[in-house]
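One chain comes next, on its own, written out as structure tokens in the form predicted alone.
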Amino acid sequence: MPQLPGTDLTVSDLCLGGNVFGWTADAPTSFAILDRFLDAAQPQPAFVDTAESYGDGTSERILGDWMAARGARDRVVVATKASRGQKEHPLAAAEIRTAAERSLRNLQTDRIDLYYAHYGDETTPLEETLTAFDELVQAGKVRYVAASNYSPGRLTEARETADRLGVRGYTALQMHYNLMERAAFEGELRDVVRAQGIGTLPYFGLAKGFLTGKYRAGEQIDSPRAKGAAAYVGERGDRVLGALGEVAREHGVPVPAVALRWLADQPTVVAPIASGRSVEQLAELLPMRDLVLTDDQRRRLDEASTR
């Protein structure tokens, strides 16, 4: 079972992205997706990621309603984020406290397991931000804090500041990373993460849906993600999809499962984040949990995505 370094949080191999709840998946569909994910995650806790900004709180409220209806809170590791929205200083102490209380109400819970700074906030001193997060931890309202979309320099500064103040620092990083997006992470940022000994939780694990294999040149797909996925269509994208298809056929699993397994196997990665807008789409992701790639298969995927 994966465990977030430096914490006692044991999580599922896949983190379910809650960005679809109330967006491309209505409440009943979201409940069905969560039911299936909870069942598949056992005996691990189901790891679910959301944010106050997803649907202006709708995603959190759907997740909270579901946990209450199923009595499932203790079987779920809940991650949410203090987001930017229209805030002038999103990581100021008062904004963090307000955001956390709102998320706790939305989620119908007394604690958030992993609470992120959704984006950096250069207008607020890190001392203020980290102290506010630490106060939430000391109050028992948050178990661990994490960063999302932080640069290597900002992440380093955050660790140095937390150590200097003697407060709880970030225990994880959420970042954009997948087979089509490698350069931004596989360099200085990964070096910083390794040096700090923190785990990573990459979002857009399927490259905005491109790595499902549905999006190819000349094909029209009815999906809200089609525009984002279209950015990857081309020679390199075809090469990556070709390698994924080969490996998927060798294992008899869906293409998305292979893409997520490759990601989960990368250094520092604890669990990739991916979402599905239906139970059927979720079913294509779940085989990644038991999938074991060979060295040759990983090499082929690496070569296809780096050439």
Ligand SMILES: NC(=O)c1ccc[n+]([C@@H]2O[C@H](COP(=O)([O-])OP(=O)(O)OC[C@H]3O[C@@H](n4cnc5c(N)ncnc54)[C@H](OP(=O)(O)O)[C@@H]3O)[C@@H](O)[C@H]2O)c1
Second form
Amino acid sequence: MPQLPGTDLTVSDLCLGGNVFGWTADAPTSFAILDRFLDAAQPQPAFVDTAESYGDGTSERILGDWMAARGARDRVVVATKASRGQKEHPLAAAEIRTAAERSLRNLQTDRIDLYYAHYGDETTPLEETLTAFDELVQAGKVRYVAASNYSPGRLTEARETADRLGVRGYTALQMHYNLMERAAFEGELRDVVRAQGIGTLPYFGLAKGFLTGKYRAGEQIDSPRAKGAAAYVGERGDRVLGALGEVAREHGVPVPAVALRWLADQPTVVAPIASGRSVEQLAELLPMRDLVLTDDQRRRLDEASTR
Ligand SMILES: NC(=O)c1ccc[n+]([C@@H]2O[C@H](COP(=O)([O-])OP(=O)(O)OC[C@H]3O[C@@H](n4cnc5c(N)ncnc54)[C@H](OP(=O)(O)O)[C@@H]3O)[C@@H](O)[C@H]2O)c1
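Form predicted alone already given; the form predicted together with this ligand follows:
All chains and molecules follow, beginning with the one already shown.
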């Protein structure tokens, strides 16, 4: 069972992305997706990712309503995020305290398992941010804190600051990383993550839907993500989809499951984050859990995505 390094937090092989709840999936559909995910994750706890900013709390509220309706809180690892870009000092202590209380209310729970700083905030000293997070941990309202969208320099500074303050600090990094987006993570940032002995949770695991194979030249896809995903259409995208299709056929599994397995197998990765807006879409992601890629298949995927 995947475990966040240096913590006692065990999670499911796939982390379910929650930005669809209340956006591209209405509440009843979100409940059905969560039911299917919880069922498929067993005996692992269902690892679900949300944020205070998704639908201005709507995603958290749907997840909270579902956990309450199903009595499922103890079988879910809840990750959510503080810091909304439009705030003047998003990671100031007072903002973090208020955001955490609001998230706890939205989620109808007494604890957040993994609480992220959604984006770095250069306007607030790291001492203040990390102390505020640690107070939440000491109060039992948060189990572990993590960073999202941090630069290598800021992550290093955060580690040094946490050590100086004598607090645990960030135990993981959530970053944009998938078969189509490798360069920004696989250099200095991954070196820092490795040196700190923390884990990576890559988001946009399916490159906004591109790695499902549904975006091809000339195809019109009905999705608010279509513009972002269609940007990957081209020669390199064709190569990656070609290699994914080949490996998927060799195993008799859907294409997105292969993309997520490749990501899950990368150094420092604990669990990739991806979403589906229907139970049918989710069903195509779930086989990633039992999929074992050969060295040759991994090499073909690597070559197709780096050339
Ligand atoms: N930390 C951050 O700053 C940050 C930023 C972004 C995301 N995230 C997190 O990462 C999660 C994952 O990102 P994401 O959901 O935006 O992108 P993603 O996982 O790369 O793409 C998921 C989307 O692909 C499409 N899809 C999935 N399975 C499919 C299938 N079988 N067939 C056809 N289409 C399929 C669906 O969108 P359509 O049906 O609409 O095409 C689905 O919502 C988010 O939910 C969020 O929790 C974090």
